[in-house]
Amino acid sequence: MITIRPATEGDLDDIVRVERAANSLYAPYGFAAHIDALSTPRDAVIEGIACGLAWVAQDAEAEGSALVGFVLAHACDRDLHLDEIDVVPSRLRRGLGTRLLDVVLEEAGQRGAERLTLLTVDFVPWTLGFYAHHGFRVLSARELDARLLDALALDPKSVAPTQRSFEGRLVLARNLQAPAGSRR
């Protein structure tokens, strides 16, 4: 049985562990040499977990109860956006990664965020159909704020891939609040 609950600073190395099996999809598509450079650094994660932000699939029935998923979201303004959501590869396609989503979007209601935003790539074949099937939709350079042109900006002197250094970056959004004056 996989359940979903707040992560904590003991969890830390298994999130890594998590990440790491995640990214290993990503091999394929040009980033087999800098895996580890395309993990969450361990103080995004250690703030995630202060402000209730990260969350964690822990499978009660695997040995020594292991976590097999992580989200990590941080507020920004009026938004939240969601850092990183990852899955082991054995547990894919099991509604996991809908679970750990539907968590961040309920305490993004909570906190009355308007949106919840996120960064992918347009040339990993599963990242687009996933959230456009949850309700989330690629906003044009018009709609992106300075944060988001931010998030971004590629960095022409980083030599491994990060989330700043490549091309085929998207910024989805997901509104969540009604505009004023509009109806439900």
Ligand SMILES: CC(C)(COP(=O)(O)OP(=O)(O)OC[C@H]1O[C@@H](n2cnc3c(N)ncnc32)[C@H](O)[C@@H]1OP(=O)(O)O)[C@@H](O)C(=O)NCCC(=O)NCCS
Given for the second form:
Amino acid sequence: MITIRPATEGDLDDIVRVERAANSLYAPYGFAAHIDALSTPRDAVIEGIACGLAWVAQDAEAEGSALVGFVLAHACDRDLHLDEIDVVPSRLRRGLGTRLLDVVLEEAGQRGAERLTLLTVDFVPWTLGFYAHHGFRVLSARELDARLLDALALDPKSVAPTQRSFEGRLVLARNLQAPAGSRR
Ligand SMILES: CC(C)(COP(=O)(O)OP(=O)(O)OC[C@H]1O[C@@H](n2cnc3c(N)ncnc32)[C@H](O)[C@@H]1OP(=O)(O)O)[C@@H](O)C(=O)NCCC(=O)NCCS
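Moving on from the form predicted alone, kindly provide the form predicted together with this ligand as a structure.
Once more the chain from above appears, this time first in line as the rest of the complex follows.
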């Protein structure tokens, strides 16, 4: 049985292993020599753990560390931003990515976040379908404010206002419904 629980600093090495395994999917797309460079900086994971915005999926019946998934977010003004979501290749397409995303959506709802945003790429077959299925839409450059561009380290000059791709990277967002009467 796979359970999802908050990550701890004791998971850090295993999170690296999960991320590396998931990012190996990018190898055929020109990233074979750069898989390690795709990993989230350790400090960012530690910060996510401290902020209660990092979770791992653990297979209670597997041997070893048994971590099979990881998700990390950070607060960005009134939004929550999804930094990373990973499922190890042997567990893909069984709903685990959805469960990890749901944990973040639930947390975003509890924090009263207005949107869940993320940065992804348009050149692999698994990202846009996954996020579209979960109610995300691609934002155009015109819809991005300076703060979000800055938080995502995107250069507004690298894309025309009506366009959406920052050199192959796309910003997606899902609006979150705040409960009636909640502070926005
Ligand atoms: C994105 C990711 C977390 C999804 O995990 P998952 O456990 O496979 O997701 P789920 O099983 O909940 O959802 C699967 C859905 O995603 C989409 N999807 C996943 N892989 C796909 C692929 N190779 N081609 C097309 N659609 C795909 C489909 O809509 C699929 O639904 P279906 O199986 O009914 O067709 C996983 O692919 C992953 O870890 N990828 C590598 C790391 C990565 O790219 N992370 C996202 C960075 S923005």
